[in-house]
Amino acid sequence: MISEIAEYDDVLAEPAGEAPSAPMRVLVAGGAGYIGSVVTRLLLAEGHRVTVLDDLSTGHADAVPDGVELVQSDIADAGTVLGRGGFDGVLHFAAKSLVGESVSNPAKYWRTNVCGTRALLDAVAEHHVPRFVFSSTAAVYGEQDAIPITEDAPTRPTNPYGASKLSVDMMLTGECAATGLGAVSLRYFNVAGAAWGAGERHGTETHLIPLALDAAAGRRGPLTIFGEDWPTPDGTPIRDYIHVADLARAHVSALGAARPGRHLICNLGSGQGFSVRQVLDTITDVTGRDVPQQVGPRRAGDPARLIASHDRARAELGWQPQHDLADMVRDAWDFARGLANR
């Protein structure tokens, strides 16, 4: 698996800001999923010892690279792994993340995302793990008037998924103050692309770029654009997209930036906004294929614009994104075609 990283040597050669100066032993909860598996591969390539904990309810065992132990278990049982001792940090990606499902089945989200994380943090405290990096989300912000969104913006999630993630952020603030844990919450905007042989393979896909690529490839019907009467230049919503390779570098930097007793919260986004139509045009430019599409009504709760400020991540993590939208589309397209040819 490590040989697959060669195509991203330019990414790995770049400084990772506050990256750990010495190899660490880390547990990656949810490391068989999309983002977790990409971060796992980067950690392994940089010389860290990695164990993945994943129940494989949405992840894939073959997404875990050679050289990494996979423990198939729930995060509530993380103590059985951390109890071996010697772990320097935990990166936590294990969560339910479908907004619509969180509305129809909120108990599932409170149980997994909040209660599961509470059990994980109990194990972290019991076994004296000093660093914790949490996969948070821009969904904690909900509707915002001021753009770009900073970490000081009011948090007002519009669904149980966002509320569950915000609950964990609040939990971490108290945990750090009480126990001396060093934690970093990374609030993602829209993650896309593929890196080091890993990419998106969701059973239920809700993200624009993979849905549009599937439509362009004829693997699904026309893409639905949810409204073209938004107060934006072309009438479609604007979002901030970040390459998963850039996201992975931020996680490695966050391990080094974790300080005892401090809970640091950083947005991860490109700081730029692209409309739905701009994304579809980029897909056509990269793939040479038109995206079959149809226009539907607006979705309730969708904001017109969501764009991140990543000034804090730049200052605290020494991080800034290196890849543009065309890179995200190109890498996602190559990964999807590889899956189709298996």
Contents of the next structure:
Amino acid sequence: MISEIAEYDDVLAEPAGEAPSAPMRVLVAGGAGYIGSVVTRLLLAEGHRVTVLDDLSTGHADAVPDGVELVQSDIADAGTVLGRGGFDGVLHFAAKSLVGESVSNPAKYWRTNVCGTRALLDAVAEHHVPRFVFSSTAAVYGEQDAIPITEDAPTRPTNPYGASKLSVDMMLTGECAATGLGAVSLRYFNVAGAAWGAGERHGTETHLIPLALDAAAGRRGPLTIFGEDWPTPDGTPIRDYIHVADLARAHVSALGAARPGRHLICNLGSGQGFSVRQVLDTITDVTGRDVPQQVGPRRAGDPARLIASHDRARAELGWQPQHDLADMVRDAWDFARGLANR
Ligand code: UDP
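Complement to the form predicted on its own: the form predicted together with uridine-5'-diphosphate:
Complete assembly follows, chain above in first position.
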């Protein structure tokens, strides 16, 4: 593990955030996926004992680092792992996360993201696990007038994916009050980059940065910009991009910040917005390659602007992002090239 991480010393050199004082035993549900596998690496590097539960429906067994037990199973079976006893926390990444698919197949999203999480929470309660950290999303907010978006903004998701994540946030509020669980929902804005040898390897890729990097590398055709008639300075939508290494540090801090009976909700974003065109320009600056591109129609359900307020994460988790957009692009580019050369 150390030699693998050493290749990414530019990222590892950063302080690792507010780690809980004592090593914990944790279950990472969805730890073979993109964000879960990065968080697993950081937990391990900070001395925690990690078990990954993942059905490998979208994750990869080889994304789970050495030293971590992988239990290949559905989250509904979490009780068989948690029943061994001694778990201090669960971090829950196991979910379906394609917005378009959630519109065409909403049942899959309610079943996996909501019913699956309910089963996981039943096991958490049955086996008295005190801490729960949940991957929520900015998609719970939908289109907002007030920017930056705070956690007190009205929630109005525009698709079943966002609605399913919001349902779990609501479920957790009641769960904490009723059972004394300490939970933290982390509402991610646009996550990008790679860290410690783990990165994005989605079978179906829909996100801007990996698609644009693939186009720049000639691995796929031109990137389609989804509309340039938006009410923004250059006509393309604005998003708040956050490095996955920064996101990982917030999860470790959240584990330490979980308090019995409290459900804390924190946005995780940089607090800065970049348009699609600014992202493509950054990719050209970092990689030295043009991004072949064409302009297409708007994508259904896309808001014009999403920018986070991360004041609460700063106050409650002692967290602030340390990487900028160029870092995200460089690390994602290096990771994708490493994969292509395997
Ligand atoms: N986008 C685009 N072309 C693509 C993919 C994304 O123009 O092929 C735009 C999309 O409209 C949005 C931004 O890039 O404004 C980020 O989209 P992404 O799917 O990465 O994340 P989202 O904001 O939807 O969670």
